[in-house]
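Presented as C-alpha cells, the chain that follows is alone, the form predicted alone.
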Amino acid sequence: MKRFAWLDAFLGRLVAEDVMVREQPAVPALAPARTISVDADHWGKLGQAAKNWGCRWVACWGEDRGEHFQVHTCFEKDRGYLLARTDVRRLTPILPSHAPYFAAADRAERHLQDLFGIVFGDHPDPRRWIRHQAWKDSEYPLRKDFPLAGHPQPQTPADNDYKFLFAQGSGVYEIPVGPVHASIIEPGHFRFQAVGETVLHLEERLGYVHKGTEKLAEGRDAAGLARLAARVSGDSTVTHGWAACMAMEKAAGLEVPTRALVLRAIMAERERIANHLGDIGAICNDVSFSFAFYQFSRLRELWQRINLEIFGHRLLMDRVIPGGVTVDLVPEAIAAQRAQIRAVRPQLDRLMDIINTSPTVEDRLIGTGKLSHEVAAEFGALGYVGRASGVDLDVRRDSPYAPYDILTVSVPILHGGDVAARVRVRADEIRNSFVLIETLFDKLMPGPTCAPWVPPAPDSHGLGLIEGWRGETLAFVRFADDGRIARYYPRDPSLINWPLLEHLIQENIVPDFPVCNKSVNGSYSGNDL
C-alpha cells in the first residue's frame, strides 16, 4: 500500500468540515512524516477526524516558542506518519483535547498540562499526572523562564489528595500497592478494587521517578544530548540513543557512514535479545518456575558479558553517538558473536519446549492477562504487547530506516493476547534477531564508523523513529541558534503500553498481577521522563 495514499483524501475531508488546515512544505528532517498546521480552535476537530479516518495516535509534545506554545501531535495510518502542529497564545494556553477520541492521548496531554500549563478544556481526566506536589500550581517547569533547579522546598508536601476511583458495593474492597515496592523495581502506585481474589478495576499512578529529562536536555550540545537520551530508560539505551541521534543527524543533514548504521543495528538487536531473555525468565519466576528463571538469566548474563567484552559495556550504553558509533568490530569479535548465536539458539528452543509442555506453567500463563485485539488496536499497543494481540506494526519493516531498508524483517503476530502469547512473541523475536544479526555481519563492509559532527542551522529540527525492543520509539529535537538543544522529547513505548495493564488485569485474580505486569514490562523511567 502506498504510504500516503490516504492523506490527500483526509486533508480534503478536513477542508470540507471547515477545519483550518494547511499542509507544510516537505521537510526531509521530519521524514517519514508529512506535516500540517491546524488552527488552535479546530484542534479538537482534527482529533475527531483522525479517529474517524482510522489513524493511530503516536505522540504529542509541546514547545515554548516565546509568545506562544507550539503543540505537536503525531498520527500514523497505513505506514505513513502525519505530524500536526498548532500554536496557542502564552497568555491563554487553551486547546481542545484529543483524549475523547484517542485513549492513548490521555496521559500525554496531562503531561503537557502539568509541565507547560496548557489547558485541554474538554479533557475527560484533568487530574495532575506528573506534578506530584513538587512545584506550585503556578509553576510550569518546561517553560523557558523556569530554572533547571526549580525552587526546591525544604520538604515536598505529601501527594495524598489524588482522587482514585472510589469503590463501592457488597464485598468490594481496595488494595493499594506501592509506590515503594518490596523489590528493586522503580516506584509506581497501583490501586486495585476487587471482590474476593477477582480484580474488578486497576488504576495506575506513575510519575514518581520524574527526572526532568526534557529540561535537562536544554542547552546541551549534540554529544551531551546523546548521553542523556541513552539514560531515558537504561534497558533501551541503544534505542533511545539511536532515536535521538537520528533526529539530530536529520536536522543537521548529516550522512551517517553505512558501516556505523550496520553496527547500530547489530547493537539494537543484541539489546532486544538480552531484554527478551531476561523477561521470559522473569515471567517464569512470577509463576514459581524457578528452573526457567535460572536458565534464561544465565543466557542473558552470558549475552551481556559478550557485550562488555566486544562493545565495552554490558548494556551498550554510550556506544551510539552523533554521526555514528564509538566502537568497531574486528573479525574475531564477529566470530565470537556467531559462535554465541549458534550456542544460544538450540538452548532457547529447548527451554521454550519445556515451558510450552509444562502443565503447571501452561495453567498460569494461558488465558491469563488477556488483552483483546480491539483494546490493543484502540490504544495502538506497541511491540510484543501489540503483536501478541494481533497488532501488526514494526517500524523496521513498515517505515524502514538504514540498514533495515535492505533487510527482510519478519514480525511474529499472534492472536491469543494472553501472557503465554507475549512470551511466545518474545521468543520468536529472539530467533528473528539471530537471523538479522547474522545477515548484518554479511553487510558489514569496510568504511568509517563515524562522520564529523556539523552544527545545524538555527532552529533546525528533526524526528527519529526507531523500533526498539519494546516497540516504536520516537524522538523530536530542535536546535537553538547557538547549535545547542532547544527542545528534546522522547516517547518511549511504555507511555502507550502502561494503560493496557489496567485493561488486561480485569477479571483476573490478584495473585496473577505480578506475571501480568511482567508480561507488559513497562518502563517507569521511560514513562516518567
Given for the second form:
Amino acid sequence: MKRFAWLDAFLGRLVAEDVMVREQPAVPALAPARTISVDADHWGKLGQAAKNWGCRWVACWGEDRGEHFQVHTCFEKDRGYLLARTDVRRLTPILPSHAPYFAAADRAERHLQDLFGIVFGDHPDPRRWIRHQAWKDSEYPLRKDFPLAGHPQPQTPADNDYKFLFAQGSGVYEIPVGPVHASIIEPGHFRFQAVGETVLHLEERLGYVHKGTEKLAEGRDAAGLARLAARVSGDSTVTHGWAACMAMEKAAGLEVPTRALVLRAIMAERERIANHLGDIGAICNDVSFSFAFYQFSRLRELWQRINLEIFGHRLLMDRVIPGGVTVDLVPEAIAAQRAQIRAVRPQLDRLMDIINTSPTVEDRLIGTGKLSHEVAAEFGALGYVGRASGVDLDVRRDSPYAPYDILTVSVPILHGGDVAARVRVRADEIRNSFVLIETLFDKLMPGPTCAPWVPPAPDSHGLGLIEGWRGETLAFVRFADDGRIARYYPRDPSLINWPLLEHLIQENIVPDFPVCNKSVNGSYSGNDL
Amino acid sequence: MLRILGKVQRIGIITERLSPWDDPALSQVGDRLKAAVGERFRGSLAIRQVDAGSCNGCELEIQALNNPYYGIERFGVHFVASPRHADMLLVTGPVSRHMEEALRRVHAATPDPKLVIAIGDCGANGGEFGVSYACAGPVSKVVPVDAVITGCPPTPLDLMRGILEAIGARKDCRSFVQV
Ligand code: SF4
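Having seen the form predicted alone, could you give me the form predicted together with the partner chain?
Expanding to the full complex; the earlier chain stays at the top.
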C-alpha cells in the first residue's frame, strides 16, 4: 500500500469532527514523517481519531519555546509516520491525554508531566513517574529557567511514598524487588502481588537511573551530543549515536558520505549480533542451562574482541560522529570479519539445535512469559518482543534509511509470543544480520568516511529513526540560534516494551521472572534518561 | 546429551592464561590475583556489583568477567547476590540522585572491613554526565571509595587489574582474614 494513502482521509475525518488541524509544509529534515499542527483543545480528539484509524503510538516529547510549550506526538500507520504538534500556554499548561486511547502513551506523558509540568487532565494514572525525590514537585527540570545544577538537597532521600497498587485477599502477598538486583544488571523496582508461586500482578517502578540526559544535551555542540547519545544506553551505543547524528545531519542538511553510512550499518548489525548472542546465553543461564550460557558468552566475547581489534572499541562507542564515522575498514579487516561470520554461523545453528531439542530448556521456555498478539499490537511492541508475537515492524525494511534502502531486509515473524519465540526470533535476526553484513562489505565503495560538520540554520530541527537491536529508535534534535543543541529527545524502544513485561509475567511463577525479564531485556538507562 | 558433550569436548578449555594479545604484564595478573585473594581473603573474594546510575556499558564488561575466557571465579573471585555477603563493592555510574540512598544503604549493609571500587569514568569522576540536578557525580561523593578503575567502559582486563591493585593497596586487607 502507498505510504500515507490514509493520511488525507484521516485529516478529512478530523476536519469533519471540527478538529482544528493544519498540515505543515513538508520538511526534509523530518522525513519520513509528515507534520500536522493541532489546537491544544482538540489534542484529545486527535488521539481518539488516531486510535480509531488504527495508528500506532510511537513517541511524544515536549519543548520549552518560551511563551508556550510545544508537544509533539508521533504516530505511524502503514509505514507512514505522522508528527502532530500543539502549543500549550506556559501559564496554563493543560493538555488532554492520549493515554486513554494508547496505553503506550501513559508513561511518556507522565515523563512530560514530571519534567515540564504539563498537566494531562484526563490521564488515567497521573502519579509521578520519572521524578522520585531529587527535585520538588513544583520544579520542572526541562523548563529553560531551571538550571542544570538544580537545587539538590545535601542528601537525596529514598522515594518511600509512591502509591503502588495493592492487592488484598486470602493468601495474597507482596514481594518488593530492587532497586538493587541480585545479578550484574541495572536498577529498578518491581512490586509483585502473588498467590503461592503465581504472579497475580507486577508493577514496575523505574526512574532510578534518571541522569538528566535531555537537560545535559542542551548547549552542547554536535560532537558533544553524539558522545552523550552514545551513552543513553551503553548496549545500544551505535543505535542511539546514529539516531542522534541522523537527526542532526538532517537538520543541518549535511550529506553523509555513502561509505560512512555503510560502515555505520555494519557496526549497527554487529551491535545487534553481540547483544543477541549475549542475551540468548543469559536467558539459558536463567533456566540453569549453563552449557549454552558459556557457549554463547564465548561467542559474544570473540565478537567483541574483533570489535576492539578492528573498530578500536569493544562496544563500538563513539565510532559514529556527526557527518560520518571515525573508523574505516582495510581489506584485511573485512576478511577477518567474513572469516568470523563463516566460523560462527554453523556454531550458532548447532547451539540453537541443542537448545531447541533439550527437554529441560524446552520445559522452561515454551509457554513461559506469553505475550498475546492483541496486547503486543495494542502497545505497538517493538523489535524481537513484537516480532515474536506477530507484530511485523522493522524500520530498516518499512522506512529504509541509507544504506538499507538498497538492501533486502528479511524480518523473522513468529506467533508463539513466549520466551522460546523471542529466543528464536533473536537467533534468526543474528542469521539475517550475518547476511546483511556480508552484503554491506560488497557495497563498500572507496570514498570519504566523514563529511565536515556544517553549522545548522538557526532553529533547525531533525528526526532520526533507526532500527536498533531492541527495535525502532527515535531521536529528535533542535538547534538553537548559536548552532548548539536546544533540545534532544531520544525514544528508546524500552519505553514501549517495559510495560509489556507487566503483562506477560501474569500467571507465571515468580521464579520465572528473571528469564521473562531477560527475554524482553528493557534498558533501564534508555527508559529513565 | 551426547551432542552437548561432543561440543564441550570439541571446544575444549578456552580459559586463557592472561593474556598474550593485550599487555604482556597482564599474563601474570590472574596468578597474582589468585595469590592475593588466597592470602588476604582465604581464597574467596565476594563482590557485590551495584549499578548506581550507569548507562549499562560498564555492566556488560563486568558481566564478561564471568565468560569462559576470563573465568574470574577460578581466581576465587565471585559475584554475590547480597551486599551482606560481600567483601567488595564494585559501583558503576555517575551516582544518580535517585540511587543515592540505595547506594548508601548497600554500603551500610556490607560488613566491615570492606573495599569499594568506583568503576568507569562515570564512577571515577562523573564521566559524560558529571554533577547535575539528577546526578550526584562520582561514587566518592556518596560513599567512601578505596580505588577507581577508569575507562568507558573499562575492559575486563582493566577490571581484573584494578581489582588486584585495590586488594594490594589496602594496607588493612589482612584484617579481612579472621584469625
Ligand atoms: S563509564 Fe562509560 S560505559 Fe561506564 S557507565 Fe559511564 S558512560 Fe557508561
